[in-house]
Partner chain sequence: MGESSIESPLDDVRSPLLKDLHPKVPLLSAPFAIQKNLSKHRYLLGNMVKRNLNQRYDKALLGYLWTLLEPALLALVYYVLFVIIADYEDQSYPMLILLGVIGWGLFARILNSTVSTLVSNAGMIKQSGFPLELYSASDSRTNLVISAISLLTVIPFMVYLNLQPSSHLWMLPVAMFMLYLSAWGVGLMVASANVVFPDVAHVFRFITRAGFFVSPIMWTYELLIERAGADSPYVDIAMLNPVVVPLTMMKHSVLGTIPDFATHHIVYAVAFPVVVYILGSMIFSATSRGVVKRL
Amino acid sequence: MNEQVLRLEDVELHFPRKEGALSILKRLVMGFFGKSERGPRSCGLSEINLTIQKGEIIGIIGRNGSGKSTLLRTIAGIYKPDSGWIGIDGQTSLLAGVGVGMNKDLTGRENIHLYGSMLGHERSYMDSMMEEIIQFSELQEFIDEPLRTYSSGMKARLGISVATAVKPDILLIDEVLGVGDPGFKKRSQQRIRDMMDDSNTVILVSHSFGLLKEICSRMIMMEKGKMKCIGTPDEVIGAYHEAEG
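Chain above, on its own, the form predicted on its own: structure?
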């Protein structure tokens, strides 16, 4: 039997919605008379039920604003659900955007230590991984320069190199796997496959259907904060194209 590493039960998440001055004044007046009410809220996630096994690679697709990134950030603990339950067995790491979790005034080498510490690793361990990370990132001549001098692609390459080298139990990737030249993209994808072989779990958001179809065991399609469907890559990609008309 496969080992379960992640489970979400009836997860709901809502965000405050911008409101006008008149609405804010009304709520303040109501609060003064002891009749407080919460401001308008928009749905981020609704009715999310999901179980993921150790070693799976799960792809998430959907239109912009469908809840893909919100789901990843909720799993990572950045957003706290309004209701429902999330059970995680192991360490998670979120790669989202470029330079997230890094300090622009520190060098690339110093940021490797910083990012590693955020993932719970001792400095001595990161020292032992340093040369492998630098070599994989192909940033040798820039590694002792401040991060603020890096391009967006270089920052993302550094983050991918650290996260995949230290191999968290559950790696969450949001649209950064396709950075770099074709050679780096290919090596990054192979590193993800190696993580699967080592029974690590990967959940990634991407618009690259070809990549997802190649490396994912299952896929999820998000729509308006809900899981519209879940299944094999062919099934989910087919459902997406059908919905697009």
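Structure of the form predicted in complex with its partner chain, given the form predicted on its own:
What follows is just the one chain, with no partners and no other molecules.
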């Protein structure tokens, strides 16, 4: 049972701030004389130490700008940490901002191929999933129309339908649970939960504490780029409310 799928050791990530040409020049000159100093930067993540076992469902909470999404993207391999080590066993798939990379001039069907391949699928897999995806999206009659003719709700439905056809080893979800009309929203939440049952490990960022409390085995609270606390959902949500005052 003790099977690590993800491990972060002393992960640090800084976002450099924009710097003027003069300031860069000054630093270069100072560096030449042996007085090197860092440019201005803000902290993205620091002192992240975390081990996640196979089968865990981890919820991440925190205020805006606390580093939740940054942490998720670092795990997805999008950001490379400045220092520290990340080890992973398996394939990750990040669901964030559903429909990113979809193209308005392609048809619904072509977009399913495009978005599916972006999520890391092979052609054969997408071909086999195509009918199911179209059915779930309920867009049968529009599927060969270009995406620009879709309403925003329909686009979201298409995106969610493709995104939730994923079965990665480690599923990373960044607040995509609330799109579409109420009926579709309910169905897509159910589908994401099914997906969580299928995927071995899930890490999700969300503000809906009710959902998190229900499904998470462990939770993490982020604050200013650090892991403020980690523990059972009750403990962490308690700590969050305490910190909020």
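Residue numbers count along the first chain shown, from 1. All values derive from a computational prediction rather than experimental measurement. C-alpha atoms forming the largest set that superposes within 1.5 Å between two forms make up the rigid core.
- The Cα position of Met118 differs by 2 Å or more between these two forms after fitting on the rigid core.
- After superposing the rigid core, the C-alpha of Ser83 moves by less than 2 Å between these two forms.
- In this overlay on the rigid core, Arg73 has a C-alpha that sits less than 2 Å away from its partner position between these two forms.
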